[in-house]
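Take a look at this single chain in C-alpha cells; it is the form predicted on its own.
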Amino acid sequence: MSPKTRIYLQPTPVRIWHWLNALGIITLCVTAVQIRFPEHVHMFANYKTAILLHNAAGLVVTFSFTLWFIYYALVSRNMFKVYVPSKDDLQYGILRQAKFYLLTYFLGWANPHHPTPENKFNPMQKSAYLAIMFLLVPLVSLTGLLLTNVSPMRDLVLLIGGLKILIAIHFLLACSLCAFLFTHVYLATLGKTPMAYIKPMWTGWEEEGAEEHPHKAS
C-alpha cells in the first residue's frame, strides 16, 4: 500500500496511553462489580483481592491520565485544538455528526468527518472527550484516591459530606465512565470495516477512507 493512502494519526505515546487506560478502566469495572455486590459476585479469590486489584487499576488510570496530559500539553501542544469544539462544531458539526450516527450511516452515507493529525475527532467526540478527560476522569481519580486512604484527607471527606456521600459520588461517576466505554467500543466499529478505527490504535496509521461506509454506492 502506498504511503500516500495512509495517515499517521496516533503517535506512540497516545497509543500507549490508550491501551493502559483501557486495561485500567476494564479492570476497574470488573473489580467494582464484586466490591459493590460481594454477596452475589465472586470473580476473584476474595473481597480483599478485588479491592487490591481495583486500587492498582485506579493507579494505572491515574498514571495514564498524567501521561496523556503531559503529551498533549507539553509535547504536541495541541490539546485545545484536538479536544475543544470550535464554534462551527457547536453550531453545525454536532447535529451533522448526530444525524450520521442515528440515520445516514444506516443509509450507506459517508462519515462527514475526515480525521487528520490536527483534527482527529469529530464534533461529538470532541464534546464527549472534553467532558470525560477534563471532568469525569479527574473526579473519578480524586474520589478514588480519597477512598483509598481516608484518614489523611478526613477534613476534605467531611467537607464533601462524609464517607457515604463520597462513595455514592465515586460510584455514580464510575457508572458514567463504564457507560461511555460501551458507547466508545460500539462507535469504534462504525468505519469502513469493524476494525478500521481500532487498527490505528495498534499501528498508528489510518487508511484514507476508513470512515466511509462499506456499502456506500460509488
Contents of the next structure:
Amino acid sequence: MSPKTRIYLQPTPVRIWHWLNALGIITLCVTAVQIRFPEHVHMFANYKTAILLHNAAGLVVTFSFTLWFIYYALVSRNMFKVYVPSKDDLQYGILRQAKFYLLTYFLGWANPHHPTPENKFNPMQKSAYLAIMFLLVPLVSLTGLLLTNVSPMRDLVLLIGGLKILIAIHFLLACSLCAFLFTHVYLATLGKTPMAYIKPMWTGWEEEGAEEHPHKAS
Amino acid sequence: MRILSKIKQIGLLMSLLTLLPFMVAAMENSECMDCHGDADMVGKELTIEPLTFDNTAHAEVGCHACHASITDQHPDDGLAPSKAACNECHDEVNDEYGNSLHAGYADCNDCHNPHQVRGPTAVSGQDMNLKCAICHERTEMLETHGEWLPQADLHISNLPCVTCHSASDEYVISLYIIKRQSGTMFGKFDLATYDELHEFSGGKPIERLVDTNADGYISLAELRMFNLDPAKKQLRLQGMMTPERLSHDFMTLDNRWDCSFCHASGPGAMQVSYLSLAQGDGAFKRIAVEKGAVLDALYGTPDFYMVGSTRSKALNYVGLVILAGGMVMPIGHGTLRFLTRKNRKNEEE
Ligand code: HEM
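Mind sharing the form predicted together with protoporphyrin IX containing FE (HEM)? What's above is the form predicted on its own.
What follows is the entire complex, opening with the chain shown before.
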C-alpha cells in the first residue's frame, strides 16, 4: 500500500464559516417550523423562545456569511475561480458530472472530478454553490434582517411590496435552502466512505483518492 | 279601504309617538347648540362640535338629561349647570371599572368626552390609543414594553393597547386606510381623514375607493384591486387586531405575556375582518370584508401579516413541493445506491 498523499483543501476560515453556517441554518429550519405552525408544533417551551432563537441563528448565519465573503473576496482572492463555472464546465462538465451521479456511480466507476485547492468543486457543485452563496443565503439573510426590524425599515419593506410579500420571499427561499440542505448532506456522504468528504470539511485535509473508486486504483 | 287607511294613520301616529322623546331631545339639543355649536358665541372651551355630537348615542339622551339643573335663564343666571355622573346610567361599566386598580388612576372623563362617545367598533385603534397616550407616553411605553416584547415598536403601532389590557370575547382584524404625508417619497403614513379620502374618491362616496361595485361588501378581488392600483400608491391598508367589546378593567392580562395568545390562535381565528373608514362626523364605519381575506397569499393585505397566524395555505403547499424536491436525491439516489452497493463493494475495505 503506497503512502497516501493529502491535500489541504479547506482553509480554516472556510471551515469555521461552514460549521457556524450549518449550525445556524439547522437551528433556523427547526425554529422556523414552530414559528410558522405554532398551534401544531411545540418544540420550544414558548413561542418567544423560538422567535429569539431564530433571530439569533439568523444573525449567526449573516455574520458567518460575511466571514466567508471577506475570506474569498479579500484574503484568498479566488472566489471567482472557485465558485463560477467555466465555459468548459457549462458545456461538458455538468453533463459529465450528472452522468456520474445518475449512472456511472451506480456501476462503481470513478468520480470524473479530482479536487485541487483551486478547483475543489465539481461543475455541479460550482453551479449549486454559486446559487446558494450568491443568491439564496444573502436574500434569506436580508429579508430576515428586514423582518426583525419591520418598524424602523418600513419604507424598505414597502418598496418590496409589503410585509406579506417579504414573508413570502423569505419563506420560499428558506424552503429552497432547506431543500438544498437535504441534497447537500446526502451528496456529502457519497465519497469512498460516508465520512470521506465530511472529514476534510472538518480537518481541512483530504486524503487523495477519497472521491475515487478503488477498482481503478488497484 | 277606509279602515286600512285609518290603521295606517294610527300606525304613523304611534311611530311618531315612540320617536317623540328623541325628537324632543333633538329639538332641545339644537336649542343649546345655537350657542354651544358655535365657537364665536361661547368660545372654544365650551364648544360642542355639532356634527360629532349628533351621531353619538348621547345625542338621543339629550343635553337636558345630563345637565338637568339648567334653567331657562341660562346663561344669564350665572349658575353652573349640573353635570350627570356616568354611573347614573352606566352602572355595569361603572362597577367593573370601579373594582379595577386603574380606577385609582383615571376617571371616566379622562378617557371619554361625554359629547363624543363611541363604541369600540366605531372608533379606530389609533383613536383608542390616543386616550391612553394622554397619560402613558408612547416613548415610555416603547421602552417598558421593549424589555420583554420583541419588536415593541411594531406592536405598539399596530395594536390598540386595549387588545392586551382589556378582555374581550372576540377579536377581529380591522383594516384602516393610511396615507403617506403628501408630497413626500418616504414620509410617514397617517390615518387618512375623511376629507383626504374624499379627495381620492373624486366626489364619489369614499367606500367606493375599495368597494368598487358599491354592494356594501368587500370581496378579495376588490381588496386586491385596491392594493395594486397605482393611482392609490399613497394609500395603504393598515391592519390591527381589535376587540369587539371591551372590559373596563385595564389590567395586565396574564396570557398577553404569552405571544401565542395572538400568534398561535391559528388561521381559523383570523377569518373575520372589516374595512373601517373615517366618516364626516369623526366616527368610523365598518364594511365587512370577505372571509379569510387577511390569509390571502400576497395581495389581499400585502402589508399586514401576523407571524404564525395569518400564514397562507397556498404558500405552505409550494414550500412543501420545494422541500419534497430536496428529498429526491436522498431518497431516490439513496435507494439505487443501496441496491447497487455490490458494484462498489471493494472500496469499503
Ligand atoms: C449538517 C449539515 C452539513 C454538512 C454535513 C455539510 C457537509 C459539507 C461538506 C462535506 C462539504 C465539503 C464538500 C464540498 O466541498 O462540497 C461542504 C461544503 C459546502 N457546504 Fe456544506 N454541509 C452542511 C451544511 C451546509 C449548509 C447549511 C450550507 C449552506 C446553506 C452549506 C453550504 C456549503 C458550501 C457553499 C460548501 C462549499 C464550501 C467551500 O469550500 O467554499 N453546507 N459541506
